[in-house]
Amino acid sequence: MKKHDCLIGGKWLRQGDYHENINPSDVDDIIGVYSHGDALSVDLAVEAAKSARTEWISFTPQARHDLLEAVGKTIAGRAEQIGRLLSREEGKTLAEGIGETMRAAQIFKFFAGECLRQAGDIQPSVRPDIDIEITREPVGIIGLITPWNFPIAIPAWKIAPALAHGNCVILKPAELTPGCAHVTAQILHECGCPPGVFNLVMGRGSTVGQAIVAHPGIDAVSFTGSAATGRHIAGVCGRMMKKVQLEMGGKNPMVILDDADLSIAVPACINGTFFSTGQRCTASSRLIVEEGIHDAFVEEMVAEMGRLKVGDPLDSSTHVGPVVDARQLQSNLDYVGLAAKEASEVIGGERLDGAREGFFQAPALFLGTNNEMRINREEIFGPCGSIIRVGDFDEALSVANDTEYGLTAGICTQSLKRARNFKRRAEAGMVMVNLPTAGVDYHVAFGGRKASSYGPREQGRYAAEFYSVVKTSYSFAG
């Protein structure tokens, strides 16, 4: 069994015990064993990052560009291999696994370009003979805590901008999916990332994650995960006056108006609700349907659900892979049980048997629901969607906004006026028109409102707001 160690100060070090990485579609398939660090491991990583800071800051923009470009090219060159690993450890279909890997490559290549596009500002002073220069500088040492559902893309969209802006990094990937993060660390190491600039400390959130958040030597924390954990992190970082960026949950609405084209709306909802096994913070979990199209929409949705194949993610005919682990599956099944009490009808949602023992669940659709039900208030994070019937556009918009979350929102309509109105009034960080709520480009801002996000946006040029600090310098030229 191959052993995988933490990367600290440019060296592969065993930290604590080794833990198995299990394939959720075949529990007898052990992908490897991965070293779990602790608070002392974080101390070592912080000291390594402190030692590396001076050298890394002195790297030219071209040198940082060359490193990130090399990482991006290497990931792209190994996309099928890494995508297969991703599908084995997380459960995405192979097509989704390869697609996510290519996105990670594109992110590194985009931020390689950003190394050369960093600019300052010269402004005139209101006083004579004084020059003002505004520049951006690295924050320092940044702790990155990433989730299991996008095990290479989310680490990439945190690591790449952190390094592009001259920071040193300590990454703690999700305990359930360490494999892709470990491969990313290997590639950074192989491509010549200086020792201590990037450090990988695997382990539990309650030990390694907590140590990163509370460590006085870490200047900023970027976290993607649950809202409850995010609130805790915000509290700790607030007390320590530490910069924080949080991406958390979603209960995303997709509005289907009477004039929607069902040939567009139904595939968008099938994709947004069930693909990636519904394990996306951008998934469409509330399908808000105007009453004139309600019955036809439900009929088409149920028919398309029946065509979805749940099974081995490495099988090219599979549409929906397994749930990530037994605990998540049980949580999903508990919500299906709750829906049986709250909704008028539940279609699908049962546990399925695969060719091998795994965590498979049929896609579920909850009919006859309203927005006050728990199944429409709480994030399920599985292949489950609710139908909410509404009378008109204004009611649809009101229901869409009636949630503690505000990550993404979608609408299917042929009316430019209503689409424009929805884009302006939807209380979400991202709005989709005649597209799935899940699926965003790598070069633009990602993030939401309310309990979905806190702090500066991720990805694109907006990432600079978190990964750098502004300095204003004055010079007397008299």
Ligand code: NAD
Second form
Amino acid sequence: MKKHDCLIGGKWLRQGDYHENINPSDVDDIIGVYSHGDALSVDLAVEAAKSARTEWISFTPQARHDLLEAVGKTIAGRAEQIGRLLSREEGKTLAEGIGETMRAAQIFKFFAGECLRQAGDIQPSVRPDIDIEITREPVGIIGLITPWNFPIAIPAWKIAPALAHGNCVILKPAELTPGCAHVTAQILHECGCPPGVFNLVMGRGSTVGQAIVAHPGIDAVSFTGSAATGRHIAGVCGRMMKKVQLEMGGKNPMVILDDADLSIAVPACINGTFFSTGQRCTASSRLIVEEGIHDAFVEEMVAEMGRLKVGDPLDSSTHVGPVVDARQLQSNLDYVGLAAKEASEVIGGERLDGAREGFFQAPALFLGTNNEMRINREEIFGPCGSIIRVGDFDEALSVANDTEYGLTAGICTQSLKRARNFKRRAEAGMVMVNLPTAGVDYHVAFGGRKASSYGPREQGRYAAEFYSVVKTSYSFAG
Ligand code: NAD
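Okay, that's the form predicted alone, but what's the structure of the form predicted together with this ligand?
Every chain and every other molecule in the complex is listed next, the one we just looked at coming first.
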């Protein structure tokens, strides 16, 4: 069995016990074993990062650019192999796994460019003979804590801006998907990332994650995961006055108005609700449908759901892979059980057998629901969507906004007026018109409102807000 160690100070070090990485499509397929560190591993990584800081800050923008560009190119060159690993450990289809890997490559290349675009401001002073310069500097040592559902793209969209802005990094990936993070660490190492600038400490959230958040030597924490964990992290960071960025859950609405083109709306809802097994923070979980189109929309959705093939993600005919593990599957099945009590009808949602023992579940659609039901208030994080029937646009908008979350919101309509109105009034960080709620570009701001996000946005040029600090310098010419 291949053993995988943590990367600390440029060395591969075994930390604690090895834990199995299990394929959710075939529980007999053990992808490898990965060493789980603890608080002492985080101490070691912080010391390594401290020693690396001075050298890393002195790297020219060109040298940083070249490193990130090489990492992006290497990931792209191995996209097929990494995508396959991603599908095996997380359960996305191979096409989705390769697509996510290519996304990670593009992110590294984008931030390679950002290394060369770090301009400041010069402003005249209100006083005579004084010049003011406003520049950005690295924050210092940044802890990155990531979830299992985008095991290469999310680490990439945190590591790349952190390094581009001159920070040192300690990454703790999710316990369920250490493989892609380990490959990313190998590539950074191979491409010449100086020892200690990037460190990988695998392990549990309650030990390694907690130690990163509470470590006085770590200046900032960027976290993606559940709202419950995020709230806890915000509390610790707040007390320590540590910079923090949180990306959390969603209960994203997709509004289908009477004038929607069903040939656009139905594929957008099938994609947004069921692709990647519904395990996307941006998934469409509440389908809010205007009365006049309700029956036709539901009929076409059910027909399309029937055509979705659930199975081994490495089989090119599969549309929906497995749920990530037994615990998540049980949670999804519990919600299907709840839906059987709350909704007027449940279509699908049952556990399925695969060719091998895995965590397969049929896509589920809950009909005849309202927005007060628990199935429409809590994030399920599986291949499940609800239909909420509404009378008109105003009701649709009000239901869409009636949630504690605010990550994405979508609308399908042919009316420019209502699309414009929705874009302005939807309480979400990202709004989609005639597009699935999931699926974003990598060069623009990503993030939400309310319980979905806290702190500065991720990705694109907006990432600078979190990964750098502003300095204002005054000089008197004499
Ligand atoms: P999770 O909160 O259980 O875990 C996320 C990460 O936090 C893991 O690495 C975990 O080990 C770590 N962690 C757990 N407890 C910790 C603690 N006490 N201190 C520090 N770290 C700790 O989430 P998950 O189940 O891995 O991911 C699914 C969730 O992520 C969903 O809610 C989903 O919506 C959300 N998500 C959000 C986005 C976004 O950008 N908004 C993107 C992807 C996933």
